[in-house]
Each structure stands twice: as C-alpha cells, then as structure tokens.
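Take a look at this one chain, the form predicted alone, written out in structure tokens.
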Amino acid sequence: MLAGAAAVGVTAPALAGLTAAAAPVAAAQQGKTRRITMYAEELPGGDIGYGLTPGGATVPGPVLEMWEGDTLEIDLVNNTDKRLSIHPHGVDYSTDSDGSPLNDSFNEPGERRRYVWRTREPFRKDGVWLPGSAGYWHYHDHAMGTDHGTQGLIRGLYGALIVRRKGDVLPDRQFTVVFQGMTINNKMAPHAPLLEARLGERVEFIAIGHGDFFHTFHLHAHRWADNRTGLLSGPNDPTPVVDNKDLNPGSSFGFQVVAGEGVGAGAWMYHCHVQNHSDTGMAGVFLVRNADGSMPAGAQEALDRYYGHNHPHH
C-alpha cells in the first residue's frame, strides 16, 4: 500500500519495495499488511480534509494505493467537532470498518479509530470467475451531518483510493479531479486546480463523483479506453476509446495519458461537459508544458484569458 499526495500537481508515488501478489490460481493470495495514520481536521474556509500527518488535511485527500492481495489498516484520528467516519469503494471490509452509523462505525469527535480494507486478485470458484479488487476507487465520509456523510461530502472528506495488479502501467504524475456538487475539488473557475505535467510526461486521472447532480468529464486533445486502466491491449482490442465519460454521484474511474502526444504542449482544459454546469465554473487547465520545464507559446495567454473569466454565480 501507498498513500500519495493529494492530488493537485504532484508526482505519482514510487512503488519500490512493494511485491505485487501472484498471478491468478485457485483462491485468492494474500499480499502484505500495511498500517497508516490519517487525520481529519477543519481547513481555512470550511473545508475539512484528511491527511497522512497532523496539519497536512488537504481536499481531497491523499491517493491511497493498493497491490491486490494487500491490506491496508487504517487509523483515522478525528481532530474535529463533528462525527465523521472513512468508508470505502471497491475493497472488502467487515461492518466494524463500513464506516457508517448504521453499523456503529465511526469516529466521535476526538476519537481514534482503526479501519481495515482488504483485497483479493481474481479467482476460481465452483468453476466460475470472480472478479478481484483492482480499479480506480474512492473513499469518504459516511457519518457527519447525516447518516450518509452528507455534510462531510461537501466539506470535502474524500478521496481517491487505487488498487492495482500485477503488471499494471505506473504513471509519472498523479491528479484527483473530483466533481463534487457544482465543484471541482471544492473549488470553481478561475480557481479549480491547474494541473501540470511535461510533455511526454505519462499522467494518471482519478475522477470521482459526489453530490447530487449529474456531470460528465471530459479532457481536451487526450483520450483514453474505456475500461479499467484506460489503455488497450493490443492493435486489435475492441475496447471504446474515449475523450467524455459520464461521472455521477459516488461513480469513479480512472486512466492515463502520455501528455501532449500527437497535439503538442499547450493549456488544454478539462471540464464538466454539461453545458450550465462549466459555464458556471466547472472547468479547469490542463497545463502541458515543453519537455525542458519551459512554458509553450500562446500557453501563458491561455491561463491569463482563464483566470479572467468571468463565471456569473462564482
């Protein structure tokens, strides 16, 4: 297990060190058992985040990473005043790490408490396939305002959460584009995150969806398969390539891009592509700088024509 930063401009955490569980057999396999720390704590605006270090809460929070087989062992410390928990998607879990009110899982304020999330690879049972726990998935609040964490949803306690298999593509850089209510990681234009990367830089996205209304993503010049790693197989994989994906309330996939290829280094937005929704400030850059660090021309102008937009209910 990883827990990379939050995902605003960052390098992809290195996986050194790390084995990833064998290759399919009979029964899943086991990986190995990580432990971390992570603390929720109110932020300058309202926000509240989580983090890996006291004083390090960020929206969202941190990209926590997985080899199928391993299991991760969390204790979030609730430096808060509110009731507020940490529930995830797509791992396995007893009802003492649901997370939620309904099962009696959750912090008070103040309180330490030990979350367990496993995973499993693939396996063969009674002559079927199961699937395993590798993907692009997310974790949250379940307890703060209401039984469902609402409250804790639009202040921002969420964040992505990968399992990956044997063999699978490592990125050079890491975003966490999350689409939560009418915001894009908390924030509208001009001040959703400016994502950065050079170009030929290989850049993974984890989009997430919360909130109540219905969003699509969609990123300018890039695209990507649809399916759990957004890369095809081979010439001949069939998979849909895609450049717009629905991405709804409590939905999350992800993908990687090499940056710039085939259109060059430039400003290229990223954004919900229903229409009232990025006028209202749903949108965000893509900055894909030259190989060397060095703005692109026209690149500078972009970013200032941005950050001068004026969206009416910002």
The other form holds:
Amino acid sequence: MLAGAAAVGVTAPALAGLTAAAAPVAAAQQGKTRRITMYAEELPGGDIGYGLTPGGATVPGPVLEMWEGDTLEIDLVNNTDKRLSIHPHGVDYSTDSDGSPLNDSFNEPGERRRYVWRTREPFRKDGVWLPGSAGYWHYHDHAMGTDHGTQGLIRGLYGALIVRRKGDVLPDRQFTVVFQGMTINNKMAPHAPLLEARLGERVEFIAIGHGDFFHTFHLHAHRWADNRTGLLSGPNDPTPVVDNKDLNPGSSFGFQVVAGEGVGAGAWMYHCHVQNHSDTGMAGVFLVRNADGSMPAGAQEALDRYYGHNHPHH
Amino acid sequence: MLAGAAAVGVTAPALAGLTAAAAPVAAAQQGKTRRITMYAEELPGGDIGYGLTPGGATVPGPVLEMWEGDTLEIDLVNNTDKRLSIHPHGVDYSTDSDGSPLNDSFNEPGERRRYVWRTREPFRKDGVWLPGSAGYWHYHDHAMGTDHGTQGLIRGLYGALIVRRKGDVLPDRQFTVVFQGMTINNKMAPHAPLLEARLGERVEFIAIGHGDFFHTFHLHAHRWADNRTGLLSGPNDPTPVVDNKDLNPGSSFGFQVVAGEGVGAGAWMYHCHVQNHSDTGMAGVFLVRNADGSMPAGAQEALDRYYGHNHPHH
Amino acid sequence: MLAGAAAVGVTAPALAGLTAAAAPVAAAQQGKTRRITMYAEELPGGDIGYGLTPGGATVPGPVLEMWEGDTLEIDLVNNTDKRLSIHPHGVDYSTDSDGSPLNDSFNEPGERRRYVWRTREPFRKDGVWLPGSAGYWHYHDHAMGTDHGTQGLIRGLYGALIVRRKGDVLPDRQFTVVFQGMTINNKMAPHAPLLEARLGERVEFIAIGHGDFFHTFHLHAHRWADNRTGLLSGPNDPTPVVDNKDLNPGSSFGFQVVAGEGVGAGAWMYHCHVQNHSDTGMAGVFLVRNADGSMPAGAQEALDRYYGHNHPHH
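Now show me the form predicted together with another copy of the chain; what you just gave was the form predicted alone.
Below: every chain and molecule of the assembly, starting with the one above.
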C-alpha cells in the first residue's frame, strides 16, 4: 500500500498477544495540523508511560506519525508528582517546545502544557539541498530526575516518532524496540516483547537506544538497507545491507522487512549482540506465524524454550 | 580482475608469513549449490576453531565466499566435547539452520549436522526493492557455554563470510580481522596478526566484532568508502570516506584498498583507536612490501620495535 | 558562497565569546603546496595544545583546511619536555610523516620536525573508483605517554582537519567539538564551549572522538544528512538524516546547518546523549542569536540556568 493523500492509521494489529507497541496514532494529511492530548502516568511496578488517553499509558508510548509538512500539537498532561516533559528528535520546534529545563520547557506535576512539532520536506537554499524531516525518530522525557530526564527514561518515558515522506510505503504491522539500560522496553527475557506477524506481512521495526549502555541490535534471518527507509532505491544501490547495527543512547533507526521472506515462518530471535547483554536478558522472539495465523512447526517448542530456559547453559 | 562466470578462489597467498586468515574457500558459480564439510576442533592453548579439513582448524576460521544466488550446504562436524553450532549473518536459512539452541539447531559433542545457507540478488516486490545478500558478513558459534555462544566466541569459533554481487571486483589478497573481547583474532600485541601485501596489490579487509567490548578499527595511511564495497560508484558519490570505524559485537564490514597507494610501502599500523585498548595490545602491523616482495626502508626496524617495544612509554 | 579557485580563510569570527575553536588556517588553492609552522606548548592548568604561533596554542588546535589536490607541509616545533608528534586522519603521508613511534616519526623535546600531508581527488584505477581525500578529518598526537599518544590526547593535542572538494560550500562559522574522555574540548559543564552564531548563518560543526569512552553527539533543533557533507544531493537522496550520532575514539564527522532554520533563535543544547555523561558535564549551549546579533527572548535566562544549575535535579 502506497501512502496516499488521505492516509489513515497504518497498522491494525489483529493478532492476539501483540505486545510490543501501542497502536500508532493515525497520520494526518500532509500540510495539516493535528492536535492530540498525551498523558504521562505511573504504571504498576514503578514504570511511567505516555498514553493517548487517561489510564492508557504504555512503555514504550504510542507510535506517533507525521507526514513531511505536517504540524503536531501535543497537549501533554502530567499526571505524576514529578516534573517531566516531551522532547522530540528529528522535527522542528521553538525553544518553548524544547522539553528541556534549560529552556524552562517542562510540565510541573499536574500541569497541562502544549508542545508543537513542525516538519518539512527537503528544500533548496543558497544552492544546497537541506534535509527534510522524514525519518525514524523518537520522543522522550528531558526533565525528570535530572536536566536530561535520566529518571524519566529509566522509568519508561519514551516512544517512537515516524515522519514519512510522500510515497513512502506503509507497513502492515510495526514494532517499537527500545534498548534502555540493560532492558528491552523496560523488560528482560523471558519477558521481553513477543513480536508477532504473519508470513509475508510487511513489518516495520523502530529501534531506539536510551540510557548509559551501548548496544548492537541483531535480528535473525532478516536484513535491511542501512539508509532512511531500510529499502533499496534499485538493484545497484550501494547502501550497505545489515542485520546488526549499533543502537546507542539517543539514536534511532527503522526499517521494513517482509516477515519470513526467503526463510519461512518460525520463531526468530532478536537480541543485543553484546554477549553479556544477551546472556543476561536482552533477547526476545520475533514470531513469524504461517500466513493463515497458525503456528509453524517447531515454533511452540522454541517459545517454550525461551520462556523456560533462556539462561546460561550448564 | 572482474568477477566472471567461472570464478575460482580469489586469493593465492604467496608471501611467507601470511598469518591473518586461512585460504578462502573458492566461490562457486552463481546459482549453484556447493557442499563443504567443516570441522570444529580444539587447538593448542585453549582456542577452538573451524576448519575445512580434520586437523585444519584456525582462528578465525576460513573465509567462506558465495555469489548472490548461490546455496552453501555445510556439514559441520563437532570434534569437541561441548555443544556448538554455526550461525551466519546476512544469508537466508530456515529455522533448522539457525544455529541456535532456541531452534534446537546445534551439534551435540561428536555430532555431524547440516546447515544450509541461501542467497539472492536484490528483488522487487510490491513496488519496493528489497535488499540482496551481498555484503561482508560473518559466521560464528551460537551454542557453546550459553544460548548465545558466548564461550564459543571467546575460544575462537568465528570467521568471515563474503557474499559477492555479479561484477564485484576480486582482491589479490584478503585479511580477516576480528576484534574479539580485548584481542585481535584471539591474539594481542606483539602477537597480533602480521598482515603482509605488496605495493599495488588490491587488499581486502573483513573486519568483525565479537564479545562484550566496543571498539573502533583504524588503519594508517589507507581509507575506504563507508558503503557496501568500500569503493565509490563515481567521482560524485557522496558516501563518507573513513579510516576509523566502529567495530562492535556482531557487526562486520569490509573494504578493499590498494596497498601503499599514494603513501608508499612500509610498516603501517592497524589498531583499535580506544586508547587503553591499543595501549594494552589491540594493535598490529599491515606490512606493505615493495612490489618485488623486498622489505622497504625502515620496515624491519619498525617490526623490531613492534615486537620488542610495543608497550607504554617510560 | 561557493568554493572558488582562490579560496581564502573560510570563517571570520565576529562575535565576542567565540571560544570553541581557534581561527582556521586559510585554505590553499587546489594543487598547491603550503607550508606552516605549528607549535606544541603547555598551557595553564596542565593542558597541552597545538598552535600556529609561539604562545598561540589552543585546545583543540587550529582548524586546518586543504582542498583535494593540495599538499600541506607542517614544521612542528615541540616546546614541551616530552616527546610528541602530529598524526593525521584522511590524508596521504609517507612513513616518516606517520607521527608514530613505530615509524620513528615524532619530535623529541625541543625538536623541530617536518610532516608532509598530501591529498587527492577520487580517481579511477583498474576499473574501480577509489576514494578521494575530502572529508571532516582530524589530527592528533601519537607519541606522548604511550606509543599511541594517550597522554597527549588527554592533555589536549588534537584538532580538526578538513579536506574540501571543488564545489563544496564554505561556512560562515565553524566549531570543533571534541568528546575526549568525559570532556568536551577538555572542559565540562558549565565550562563547555559556548558556540555562538547568528540566525541564518551557515554553521559548520566538526565532531571528533578521543580517549577511552564511547559517546553519542546530539544537537537540539538541528539535523543533518549522515554523509560526507551533511547536505543532500537532491530531494530524493536516501541518506539517513540524523540529530544524534555515535562519536567514538578516533572517529570524526562534520556537517553544516543553517543556524535556527525553521526553529528560530535561542539557546539550543548540544550534549552527549549517554545519560550519565550529560548529567556529569558533557553538555554545552549552541547560542543562536538574532540576525542582528542581539539576544533572543529567553536566551539569557537559559544561559544563566546553564551556568548556575546544570546539575542533577533534587
């Protein structure tokens, strides 16, 4: 499906157990201004998340999507007892939407505050082409605990932000994977997100890094072009193709793969490739079901092993 | 030399002292299936390596090469007393060739087991171009010690895997350089691999990262384009040119340089650019001999310094 | 302003308080040989810097610029009591200009020694295009303290080296930002460099990593293409656009932004995005003044916060 003029929500999760990300916010039309309200709230177990409804906070927060040219106005409601904010990567904002204490741009406990994010297409100026806004970006707190939001990040105040360019291909399904500290989306194996898709679906990954540690993201049996979209412009495109990529604090990337293409359905691991990180829990399963949604041979056994035995071998 | 239809082994090491990599496996013709047997065996000093013959194991293992479209069937024989496997990056494989305990895909001690790797050219699907398999990849154990093969990697179960695209240029000589833990190919200075070539030869480096530490690979007096091949598509190619690149666990890259081009023969260092890593032994010599194979002025003195004095200065 | 045949110094710092880098050395004409003298000298507080005049050393050292095809001859004078050298990235040099003890290429205390750096355009050889020298590179000591110059780097012997290609756009202003150890240009907040420009100026950043730690460089409200120049070749250029990038030992990159473009004047943070690095001082301010040089609303308050309160929140 190609992105059209009247784009709507890009995914419609249909499988039970889709746990990695909340449903994405429907993308607005290019050049339009959209207003949403987000809520920062405490969750059971000590996490704090962003959500689109009161009581709807998740870790990571919802996938926010824009088209180049769009403006997004976010009314952030702080339902916690600590100061916090929302700071985006990749988009344009004035200092009062910076989300940083440096610019006095944050929500006090209980406060509602508006943040405005703008985007643009690549444009020519003074003889050169300046970048547009399209990319796999992210948003996060920049105020809780320290002036850089260190406590907010540890507790889960982060999410994916996608800015698409006219003509970009939309996925059937999408997953946000955040390497935060020594966790994946604040979880560790065997509780890391189970990412489920069906054979042949176009699956979009948005990978984000946060915290103090350095990581490498590896996906078994699938690979992508290391460029803006993860796809090639043609057969002679010199872009490196990778299946393992640095995923370090503040960075993000995204890509689309066709689930199981050339390799079949099955339980495919995704994990940090730093050995003591994967061994201690930074590993999960990308479950590619058969096209009809049924479990492929061997997959249940693999999940059983993951849930029961994903520990060092004795 | 351009890759032709009946490609054969790409290098013919002719210099004494070529120590960095075993001779590469001859590339098969495009679209063909080739079968090899590999042996995992213990080596003196505690290392464990892969080899193409019984008693022929090395660290790193042999360079395996394929053309896009080829299939490689590997019968792996485990001649150790521990479970192990072979897991590839960059190619297509079914879950039973995953090489992971998650998918019950490994060799018990003494077991022979087949792993099948497939490759493909870039292809168009649903209006987009999906990546092919060409790249500088690698293979490694994914089962010894932990479910991620941590002990196998520490002991040397890793090697380079190159998938070439029709038209790719073949090198005169190639070197595998693996930053594993705080070692280079499980060695430290002054025992790091001596990489030898002659002035003007086309030399291919395959750089691979493994273990728990993060590194940067630096080569003196030579540089490369940071893309799939290390070469430019033309004079206006905007690819960044680098001589220092992150080399982190699970990642790999490769490139070709013309030995001594523009700088002359000599003893050129390659090393991790993290200061306490190079200071403690992650440094070796890329010895570019004269075109006739003789030693260039000053090179023997440099080697003597490397072997005798590569320690912190007092 | 496009680079012309008779290029001169590319920046003319006009604002008071421009502290991040010394004035760059005027670029020579393409194909020309230029000779300069540099002095390595101790500075108050224990730093050691490179300078273009006796008593003129700075940390980082001066920005050195060349055009592809140029040769730069540097007579380095060591006015310290320790051995040291100058080792470049990205350019061509013979072993006697390697700057390494391995090649007996360094200055003893008090010694004057010549280092010669050559550059070239991309060129075709044996059917392939080999990289030229253009890039955002750097130079540094490779001899003080250890054979890799570890002590020299800690004390400040580093600087930016830019090699430009014919047609490259020149900036109005440029800043060298070196993440060395846990510092920025050997400083920590609130003493990190204040980078000042005016709204609409073309600002060039040269980012360099050194030492033992890994970092990510983040700039608020501005972004760049992750290629050789930071600019796009056109609206369909697939290069990823980033505002956060790994900046690790021995690596460097550069880019140009239009100060405040689309976001306005203000006090914009730049910082390492590793949380405990920014929290402990790896953060500074990119102050975009109004076009007439006056302070934008809120910017003084932001600076006051930076100077007084850039510490963990209680």
